[in-house]
Partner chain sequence: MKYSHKIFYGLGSAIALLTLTFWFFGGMHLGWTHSNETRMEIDPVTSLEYPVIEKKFTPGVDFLTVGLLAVGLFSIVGYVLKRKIGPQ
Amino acid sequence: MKIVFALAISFLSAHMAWSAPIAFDFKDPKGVNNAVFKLDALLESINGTASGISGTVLFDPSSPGDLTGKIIVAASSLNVANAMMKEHLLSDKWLDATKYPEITFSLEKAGNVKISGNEITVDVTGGMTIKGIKKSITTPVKITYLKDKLKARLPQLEGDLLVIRVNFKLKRSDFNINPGQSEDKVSNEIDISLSLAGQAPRTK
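Structure for this chain only, please, in the form predicted alone.
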């Protein structure tokens, strides 16, 4: 009886260790991770990027629907080609990057999980916070889990990669970003696209 009990404990411990969520760090040492945004108004189309991305996502390969975590974008890293336009973008009338230095998305729950090989599509619901205002959004997300592939991207490290790709829309009026102003040149609707690689290094 003691042997059976010991074997059962051993099996459960091994299973729990195997199925534990993996923490992926999205502060990319290569500096490649970025967000792309577009505002396509009647008179002008504005395209920009944000490079100051960090955050942690917990992902369990055996239960991808349990996805949780937070992605953070440094507001000051938002960039557009026109210098004056960038100054306006970061000013207190628009993003107010000094008072609100972070734009965040907290992953709270996931559903409608579909798996095909190492690619997963899932509907993610979470809280988007801009200028201190938090709104709940739901958007489809494509996740690629690449076991033991970190070395292919960062040769000095062993571990796994998690790639997240997502496209969604926001309204600047929902976040008090100069609502109702200059909409013929600065669209109220913002198209956002992210393709981010997170790393989970492990010791040899």
Given for the second form:
Amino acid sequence: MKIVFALAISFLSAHMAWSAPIAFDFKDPKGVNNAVFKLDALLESINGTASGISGTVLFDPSSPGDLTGKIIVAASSLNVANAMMKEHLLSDKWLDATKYPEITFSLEKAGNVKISGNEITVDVTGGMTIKGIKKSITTPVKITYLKDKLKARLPQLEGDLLVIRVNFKLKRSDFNINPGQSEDKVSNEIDISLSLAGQAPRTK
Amino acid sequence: MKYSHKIFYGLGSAIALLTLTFWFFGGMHLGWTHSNETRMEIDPVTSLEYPVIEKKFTPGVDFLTVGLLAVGLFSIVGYVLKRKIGPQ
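Having seen the form predicted alone, please provide the structure of the form predicted in complex with the partner chain.
To see the whole picture, the full complex is given below, headed by that same chain.
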């Protein structure tokens, strides 16, 4: 009886350890994580990037649909090619980066999981918060789970990598970003692409 | 004072030449002036594209417009001065 009990306990703990979600940290020491945004505008489109990305995502390789977490973009890290345009973008009329220093996306629910090799596509529903306004969005997310690949990026660490790619559109009017103003000069729609790599170091 | 209008005409011509030369050799960019340039690179492990931002001044049409407006202003001042002095 004792042996059966011990076996059951060890099986359960092994199963739990195997299927437990892994926490991936998205503060990338390599500085690769980025968001690219594009707005159509007069004369030329406004193409910008943001690199101040952090956050944590919980991912279970045995159950990719259980995806939760939060990605944070530092509003002050947004950059466009024109210095005056950047000043306007961070000003109180547009993003008000002083009052709202963070743009966040919280991953709340995932579904419609499709797996092809180590690539997974899931439809993620989450809350996008910009300028203090939270809106629910659903978007397809491409995930690549790179087991034991952390060492290839950071040789002093063992662990896994989680690569996330997302493309979606937002309306600036939904987030009170200069709503209804200058739409003949700068489009209301913003194209956003996120390219992120999270790391989960393992203790030896 | 007699030749002050010529100084303004000369300055206007110099600004026009400098503006056009700078814009021409800056790539004749028809968009806004850029103070930095973003180059995309690929991370070899994750295959993610990421931006590398470099400081690079690229004069655009706003630069050209400001330069040519300055030329216009100098020319107007030169013309006014010439009229004040009268025919030589």
